[in-house]
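One chain follows as structure tokens, the form predicted alone.
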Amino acid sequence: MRALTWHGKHDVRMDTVPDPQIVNPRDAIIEVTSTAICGSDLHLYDAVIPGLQGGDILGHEFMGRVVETGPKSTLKTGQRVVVPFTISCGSCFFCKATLFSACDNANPVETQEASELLYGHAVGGLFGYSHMTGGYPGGQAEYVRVPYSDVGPIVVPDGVPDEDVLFLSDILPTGWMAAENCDIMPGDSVAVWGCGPVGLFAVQSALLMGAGRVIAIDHHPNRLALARGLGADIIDYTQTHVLEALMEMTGGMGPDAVIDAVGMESHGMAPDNLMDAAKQKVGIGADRAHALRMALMAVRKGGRVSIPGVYGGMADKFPLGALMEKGLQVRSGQTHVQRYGTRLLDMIMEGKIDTTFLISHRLSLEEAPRGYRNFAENQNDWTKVVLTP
């Protein structure tokens, strides 16, 4: 089959590689329909996130039919499923609490050391991302093992146009689990820093939970023209100074609740980024957490600091004081997409969510090399790419 693989830093490649084969008794074999590039593939395509290795198929956001089982899927060869990018046990502690990316089970024993020395536990395992995560092939490819797929694929009905809900995979459950994490009560302020795919999501789930204001911070144009069509107020952080116009904007609070959908590779030129960016290029581990760091500084005292960006090393220059002497609340984590799904496939069903609003481009499997290139040098127009195999 062919697939896109990473080679190293900037050089992912279309490749031939051999068919996915059912391995346990609970793996399906999904024909992939639809694929996309997420933001945190970006982190990859910079080298920036520790354990890939050369020729690891990429992808953690597809959808597809179903054309094998194994004998204890639950799955029907010639379903439509969308596939949760978090792979999950569904019977370990965590996934019995539904925290479904912590799952115990699902990162293999021989990929859990690493993890294990870097964060203190063994993560979760993820489709098409480090060997600290499973080093599970992703889905940007022809076919993909789907392994428990018993617990999580979303099931769609015939004649749904992939891309309505082909989100449902990450970045819409993911910014929907950013502004649930803020705990919104009618008539909140809520400030979003980045208007990526996951970023435009969070502001759209905040509105719909009640935010009476939401705030989208970035520097892109288009984006922040989304951001603002969706009805957010906008911020162009190049152009005015964040703190004092958020201070201003909120009645000199401060926002409720704020959302770091940036992660780690904050742009600007900010003293503290430009020093993370020379941190970050010779290798040592450090995140760019310019984003979190402003964050934490602007939101109110007693608010709630939620963080969907990824994150994979360390960060200095942290401002613990403020998180502590102003009381703040926080919450992260990688997204637990199975508990969404279905709510999620209701909402965009009723027509109450658009998830079409940002894809900018369409292009085919073959194409994803460029697809990359332009999504990480051009994120002014290339808002998110749908690729076809």
The other form holds:
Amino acid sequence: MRALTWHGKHDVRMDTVPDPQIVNPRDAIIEVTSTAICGSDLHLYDAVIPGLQGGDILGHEFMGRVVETGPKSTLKTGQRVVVPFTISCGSCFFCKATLFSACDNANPVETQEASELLYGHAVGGLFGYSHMTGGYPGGQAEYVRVPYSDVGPIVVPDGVPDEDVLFLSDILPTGWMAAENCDIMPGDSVAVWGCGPVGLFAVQSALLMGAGRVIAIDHHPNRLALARGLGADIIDYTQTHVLEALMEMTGGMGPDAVIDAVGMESHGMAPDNLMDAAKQKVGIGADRAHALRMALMAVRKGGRVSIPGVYGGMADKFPLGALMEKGLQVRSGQTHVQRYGTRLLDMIMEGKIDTTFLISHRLSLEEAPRGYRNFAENQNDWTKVVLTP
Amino acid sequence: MTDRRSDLFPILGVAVLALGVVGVARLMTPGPRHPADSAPGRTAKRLQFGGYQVTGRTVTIDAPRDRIHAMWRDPKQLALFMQDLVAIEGTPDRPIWVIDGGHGPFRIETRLVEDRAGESLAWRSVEGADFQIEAKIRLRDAPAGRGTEVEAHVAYVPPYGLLGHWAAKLRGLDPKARGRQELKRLKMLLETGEIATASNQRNT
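Show the other one: the form predicted in complex with the partner chain, since we just had the form predicted alone.
Okay, now the whole complex, with that chain kicking things off.
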């Protein structure tokens, strides 16, 4: 089959690789009909996430048709499914507590070793990502082996276009969980750093959950315009002093909740970010946490801090004093996709959520390397790339 | 300048003397007595078990104690989660474990020294065996209905001493790494019915 493979920093290619096979009883093989490039794929493209190997198949946002099932799969050949990017067994302590991304059993034992050392505990399994999360072949391919297919995939009815439901695989539930982690009360103000796909879905979700005012922060005019289109107020950090503006826009209190939808590759020329960038460049596991630092400074006393943005290593110059002295609550994590699938599918079917506004470019799978390059280099115009095999 | 420097010397001298006195006093004074803490002995910072390395790991598995006990007594099941196990020879009471050591298989002749259904199992290498080891499995009910806490405890004399121990550790082949991987595979098998693999090809 044809698949997009990683070969090093800024080097992704289309390769011909062996078709996947059923390996374990609960597996299914999916023929991919649509797949997307995610913002976190850019962390892999930029080689700032550790644990990738040459030839790895990327992609963790995909959907398709079931073409083969293992003896213990509950899927039927021909069914259309959206596949969550988190691989979850459904039966461990964490899955039972609906903490699906923390699954104890999906990451093979050999690849659990690295995160056990680096993070204190082994992390779960993800498609098309680091070998710390299993190194599972991903979905930017013609076919994918889907483990625990009786737990993860969301069956979608025929007749619904792929583009309406594809983002159930990651960014839609990720934006939703980001807002849910803010414990929004009616009328709350919520500031969102980053108007990429996750930030935009977080804006949409926060408003649906009853936020009185959502303030989105970015520097790309087109992305800020999309946020405004969803109903957010906007701040362009290249034009405005963000902290002062947020105070003034919230009656001198600061936002009730803040969302860092930027993660480890924060932009901007702030002094702390330049130092982080230098350290990240030499590969010592430093995250560029500028957006998170600002969010911690901006949020009101006793406020909530939600971090859907991806981090992988260490951060210093961290405003720990602000966290403690202001009595903040912090929530984060890879998304527990399986927790939200059915509810969000219903909301899409009822027309309460639209996801297609995000898509700026539709390419064939063969054009994926061009998609990566442009999504990385022209973030203003390239907001979301959908690939079709 | 010279005056100021000559002022500094006596001050420095007194400071060094004071530090010395405090240091000696601290060495002479016995430290506070530490109460025996509740942690397992193998987690102590200073391990003193003669020439033995002592290691272990606990994993919570959502399965009843009897079922887990039965898995350890069934050579077919053992082969599924002990990936380095080539074969078990001998008798159930005197099993000979054939292990792939990275440089070809080696044999450990053992005696089953403890077997309490649903509670514990232990094997000890027989006198004169090539490899001196004792391995013990303890099973306890986990709190809040979480299943069973499975504790593997291993004491062994590393071949080639400390050097051999560190060489194995660096290659991830020491009993600690193998042990925790075996427990995690057992957990996968009991909780999900399969052992996770990222490979999408059956033959690899």
